[in-house]
Amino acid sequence: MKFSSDDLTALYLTLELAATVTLILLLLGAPLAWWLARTQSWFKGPIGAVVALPLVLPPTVLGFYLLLAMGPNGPIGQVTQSIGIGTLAFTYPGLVFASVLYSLPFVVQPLQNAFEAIGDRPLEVAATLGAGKLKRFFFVGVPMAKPGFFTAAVLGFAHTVGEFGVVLMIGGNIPGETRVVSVQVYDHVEALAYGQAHQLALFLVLFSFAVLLLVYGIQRNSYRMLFRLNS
């Protein structure tokens, strides 16, 4: 494959965006997933539904409302303007914010499943040894849910790489700043440059296939580990 300088810039920006979003999602999603896995609160259902909303909501709908919220008259836009950073729409930080919301379920749900698979017994044993809630989370929950963290990181990264609707609505198409690889493919198709579009699209296909193989391998190994622990 031979990519143009614009293609390479879009690829670099996409990888940078995906890495940033994945790190933020792991930091924010792990406590949220732990709470969803352990709580008996009535709020678990509504909050879980809000987290999963991007799975069923059209990306353009989410992008449209985020665009309104980030605008000069929107609640987010008013806050960002009041602290002197302007509006987030059509900027890289705005792209990060939108991507975090859009990819949230792809990180939270694998982590929640991993935390739920731990069961109560390890946590009860840790509690009897004097471990508080934070220690049980960091020294029991996180280590035992390590395969879930790998799966969540891979899915969050891959989903961010493949975004189109939300990034186009929020970031627009600014070269070197918000033009990610999915938008670059769209630009090539619009310009009838099917050869360049094919190269980028093939890269995304191969990348997605490799991601799925990695996720299935992680899940298979985690199931084997759980079977050994329970046998």
Partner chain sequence: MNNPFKKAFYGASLILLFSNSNVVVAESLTIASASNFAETVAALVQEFEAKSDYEVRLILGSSGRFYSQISNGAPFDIFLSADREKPAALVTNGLALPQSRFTYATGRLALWSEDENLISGDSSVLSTDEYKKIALANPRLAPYGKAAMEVLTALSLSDDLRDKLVQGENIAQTYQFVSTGNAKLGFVASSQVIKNGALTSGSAWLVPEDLHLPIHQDAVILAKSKENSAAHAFMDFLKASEGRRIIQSYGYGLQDL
Contents of the next structure:
Amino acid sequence: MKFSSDDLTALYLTLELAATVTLILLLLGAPLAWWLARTQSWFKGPIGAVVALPLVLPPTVLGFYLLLAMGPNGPIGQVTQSIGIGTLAFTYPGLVFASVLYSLPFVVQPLQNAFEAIGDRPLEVAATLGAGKLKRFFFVGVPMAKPGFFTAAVLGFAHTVGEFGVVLMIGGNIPGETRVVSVQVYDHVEALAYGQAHQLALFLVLFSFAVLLLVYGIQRNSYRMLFRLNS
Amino acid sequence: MNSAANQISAKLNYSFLENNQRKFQLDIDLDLPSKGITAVFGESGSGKTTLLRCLAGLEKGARGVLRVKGEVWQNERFTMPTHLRKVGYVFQEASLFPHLNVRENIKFGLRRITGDKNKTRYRQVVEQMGLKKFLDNHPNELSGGERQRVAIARALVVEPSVLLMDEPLVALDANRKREILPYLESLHETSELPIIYVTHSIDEVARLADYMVVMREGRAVGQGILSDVLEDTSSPVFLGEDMGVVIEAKVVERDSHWNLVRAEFDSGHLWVRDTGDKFGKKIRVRILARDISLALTNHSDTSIINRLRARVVSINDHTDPAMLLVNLALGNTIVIARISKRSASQLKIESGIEVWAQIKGVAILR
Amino acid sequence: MNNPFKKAFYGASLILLFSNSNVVVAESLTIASASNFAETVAALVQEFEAKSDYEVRLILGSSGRFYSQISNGAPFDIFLSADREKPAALVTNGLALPQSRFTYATGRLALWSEDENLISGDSSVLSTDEYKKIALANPRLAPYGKAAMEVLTALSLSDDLRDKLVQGENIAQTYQFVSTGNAKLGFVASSQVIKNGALTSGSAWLVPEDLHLPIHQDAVILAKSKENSAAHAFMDFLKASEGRRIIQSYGYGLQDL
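Form predicted on its own done; form predicted in complex with its partner chain now:
Starting with the chain above, the whole complex follows.
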């Protein structure tokens, strides 16, 4: 495969975006998933549903509202302007922000499942051994949910790579800043440049396949590990 | 029993819905000794585990007052969170951390303390639980018994004020139980640490306990020194076929020809099987009510070796309408005999008369 | 607003088209129109339906996508493109009727902002620091985007503004960027901001036609709708004075017929 420099820029940008978003999502998603997995609060249902919304909503809905919200008169735009960073639409940080929202459930849900699978017992044991809330999270929750972190990271990364609708609506197609691979493929198709479209598209298909294969392989192993523990 | 300040005193109340259906209420008022093993005995569903969890602070809904060796763990205004209570807890399943090896599991609780004292403590516990050769193994490479020993070591290493054990043997088969019991006994002998030991096995109670609490439907229906509770035939602690007493004795004579030893207790002696114990070794034996029969004279023409002179203290009903339980005093020691009503009538057994207790079997517990 | 409803309606009508073609096609007409012409064509259809018994289904989208859909057998009767090349290519490929092709409108570009004081009827704002982002349609895909780039080149601004350019996938999205304020100004189709000869909001500069190549928008009847009387009737309506008046009122230019 031989990519044009525009294609390469888009690929590089996409990987950078996905890596950044994944890192942020793991940092934000882990405490959120921990809370969702452990709480008995009434808010668990509503907040869980909000986190899952991007699974259900068409990306255009999210993109549309983000475009309005990030605009100079929108709530997000008001905040970003008041702290002196201008508006977020058509910028890389804006894309990161949107992608974090968009890929949130893909990170939070595997983590939440992994945290729930730990059960109460190991945390009770840790408490009787003098571990407070933070220590229980860092020394029991996080290490025991390691396979979940891996799945979450891979899914978050892959989903961000595959993001299209939201980027299309708030990106503005700026090379090296907001023109990611999925948009580049779309442009090739729209411009009837099917050859270039094929190259990139095929690359994405192979990439996604490899990622999913990896995830399923690891999940099988971690299930086996859990099974051994319980037996 | 020790002074009140040194005791474990718990007045706790906790009600919750079991499986979101049946209301269960724990309502207890206990004063437990500050050393030795206290067995909390009862059928499943009697609230034993719930009691233990309340002591550890694992049940958020528990109300009441809890004082452990002079330290307030809970009162009307204050509930100390679990991680601040100096408590060791051994769960039914070992519940080791699967991501840590044996060494790391044991050291988990040491994170909060540092220094040389720790190293000594760690070494001592590893030694005591016989874990030296497993230190680098992961939990899934250990047998059930080994895992439970790691769990005990992990709980001990933090030097708790009280060790709570929730049926630590229940998940193990007979061989594994035999393997782990000596470790519990050594713990009992070598440390002042009070242990609250939940079990539904009267065998474990008889073998390990000094003090006993009997639970039924969330309440403590009997509590006291082990022998007092066991010999109280009028109490609700009814053990059926397992009714019997435990006697502490000392090996004083060996008959190697017949492979027997003579064990002396407060008010007499018993011949028991020679298990190789040294002279002077304290042993604990158990005599079941169904293994004692009564005679008015001393029959030497019987296969029964242990025949002791006894006085009838009281006669009590048995749930089986054909049977009676007879409390017998061998000097200061009480034993219980189970005989049929018909025999009692024929022999004219009544309080105060002298009889011969023929003891068919004596189980050496340790 | 009633998008899902529309979709269901089109879906159902497609099924009807394929199963019952004789009955339905005789009275009805499906138009695929470039999105820059959206409001104009809606007004045209309303008028057309009021004057005839024909029923019109209108589908809006990008010309490029319509082109590939028609090449793959999409069931449209008339294609109103945003450019000249795609209808010509369809004719060359035998998918459209050669004699039906004509330029129904010439697009006019407007530099537009929601800010009433930003643009003072000329291009001077472009060389100021009054704005961070300027929106235009993707020049590779949209004729209006291509024309906008030509304007910037003609004004020798294309290099200076490179970092300020944001691209919508089509002219509708470009309008969206500007109308939400995310881009302070942008090159849109004048038809999007001019109704009945007047600016609907904000401030604008109607770009002179000599700053870019003309944006000819061509229409064709597709080859398989040769016998569709409704299609021919609508094309006639576009050429008639009433149709031309409506097109002009939305800010489009006209070519002599």
